[in-house]
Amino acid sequence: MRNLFFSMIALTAIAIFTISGCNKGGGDEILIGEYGSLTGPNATFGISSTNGLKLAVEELNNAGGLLNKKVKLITYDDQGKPSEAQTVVQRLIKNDNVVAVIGEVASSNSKAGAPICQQNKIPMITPASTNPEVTAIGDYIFRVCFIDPFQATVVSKFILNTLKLKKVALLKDVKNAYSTGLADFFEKEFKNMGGEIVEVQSFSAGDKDFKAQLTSIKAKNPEAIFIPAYYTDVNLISIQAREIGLTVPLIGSDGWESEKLTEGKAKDALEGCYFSTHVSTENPDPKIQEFIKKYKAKYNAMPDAMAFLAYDAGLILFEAMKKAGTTDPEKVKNELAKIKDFSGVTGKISINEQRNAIKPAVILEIKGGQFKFKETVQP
């Protein structure tokens, strides 16, 4: 804990130093804003996405920059709070005069920041917010990830067709737009495919005791439990599920993907469980393996899906600016809407009429605390 505390102080100091330097850029630089959870319960999301985006900016600048200028990234920590997300996005646009914004990972925070970008006609690209309502906010809001109706279909097919299970319980976070939205899509899709939802229970992010909900679920004898939530809560839920004798597989979604998911007793509790996400580091694709190599060299860590997606978000934004021949927000927005078959590290990306990416998903299995490739599901 002591090391984590000092690491977070260091991260905050770096962010402040970066921001203060960026404000002096003037007309010689292209200012891009980013907001994410660098601290708080889901900090690995923000740290990973920032690292991926910084790598994209560094490579671009090393190759000569963009439109004969260098790109400066201004990053603010929203602490994982929607209210803070609103504050920092406002600051990026009004104080720092950024021409585009990248963020957030969490759908609730993207839904807080996106209206400000839309009102000010500043393009925003979320790397990983999967709730459909995010891009529905307006024509300046884009994403480079799949959306939850597709993720719900992927998980439903996997449970029914691959695991051959039909009776599933559902445990969702009622304070989280990502969790409630995905839970609703899953419940509808799973039933349509012939599955049975035997119990629905809920909790609130930050809860520490889940045994009442898990006991109710256990009484209904499910064959699996679907938990569309973030890794911090899932870590505790998995441990408590095993403590009360619930031995069925736990199935999750992309919010599970963090090295902290399997910390402590959760390593054993989650053995043989599965979750859907955006990319597998075991994929032999040269683009993926090259990105892993660069990321590990710079950060001495293995990238997760958030790092891959933020890197792609940066690449797509730069591509749109190149095609527009300007950083004019309206022209960049128009070019973003035209992206088709862009070759990113997470695969070919096409933006549809709803400004969502058409992308495949992967299922990963947890073995020995590691995330191992299971299968790919195409859109």
The other form holds:
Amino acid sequence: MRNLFFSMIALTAIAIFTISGCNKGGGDEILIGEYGSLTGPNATFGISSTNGLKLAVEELNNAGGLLNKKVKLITYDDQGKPSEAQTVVQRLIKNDNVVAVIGEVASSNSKAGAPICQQNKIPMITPASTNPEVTAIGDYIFRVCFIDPFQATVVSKFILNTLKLKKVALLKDVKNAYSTGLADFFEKEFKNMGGEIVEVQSFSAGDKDFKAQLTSIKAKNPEAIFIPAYYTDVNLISIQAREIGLTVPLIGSDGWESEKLTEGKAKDALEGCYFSTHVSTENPDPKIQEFIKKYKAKYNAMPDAMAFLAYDAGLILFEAMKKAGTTDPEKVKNELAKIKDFSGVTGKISINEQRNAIKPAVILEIKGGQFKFKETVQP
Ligand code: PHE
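With the form predicted on its own already on screen, would you show the form predicted in complex with phenylalanine?
Next comes the full complex, and the chain you just saw is listed first.
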């Protein structure tokens, strides 16, 4: 009797141990976490990236999965707020036991989530954060896009050599690490190349009235205004710039990329303006065109840069897990660091010493509210 009692306890203990052991890391599923702004002023960033990533996961699972398991994606909305980004990344790692994290798009949010991934030794791949400090957080943090010192060079060259303009004003969002970083890199690079910065003005994301800054800018007679900021603010800025009689081209960066950029009166206000970004949907490259087809079929929408990049972030993560033969975070991190000439939808991806990808940029022109290919700039 007593023996039976003890062996029953032992069996129960083994059962509990096995069940909890199985749940860690997902059992017959590989759990991957994602955080992004599915709501809030940068919602198209999160929606596009989750759509791109879901496509990568779905294709992988349809083709049999990974390491004999299916991949399950757990996505949380951080509303585009750094504090919320921290909360959801913590939840992904501590409650959901994900083995890797993909996100964020906005650099300020990636900078909030990355330290948590680093501390817990969980690999994180940001699809689209371009601020250099993001991957500098630690050896578990990677990205599949170029960084802002390069983007600053791209924009400087374009303004000086293609548009042949020299006097530029700068308008930046002081609440946004991406904006302030890119503005600084641009200021240095543009001056180095012989350009002149005639005025620097700032605002805070979410502001509604930009007339004071735009009036100060107008007084300095710039030939163009560089605005490294996100689409919701740029939409309003462009309308108000035209209202006060500023007619010069507004020049932007990848944060402009959203179908919402040219909504309403901004469609006319931004006509003939330019911004730098990661991909052009007009690129005839079969990989790009095939991705557009698949994305359209699934979502009934055109993919933007975030969708392409998030898809690629998923692909290199799967590749690293395949190479590692395990989802063990440390081994996956080591394989991510070794990715070379991986053929993604956004081109060849090679991860360098700083865990960044070296890739070309494109300049798009806004025409009739659409983004038209203007030129490619090689690294
Ligand atoms: N590069 C931006 C950032 O770091 C995010 C972004 C990427 C936005 C691509 C739009 C398109 O904050």
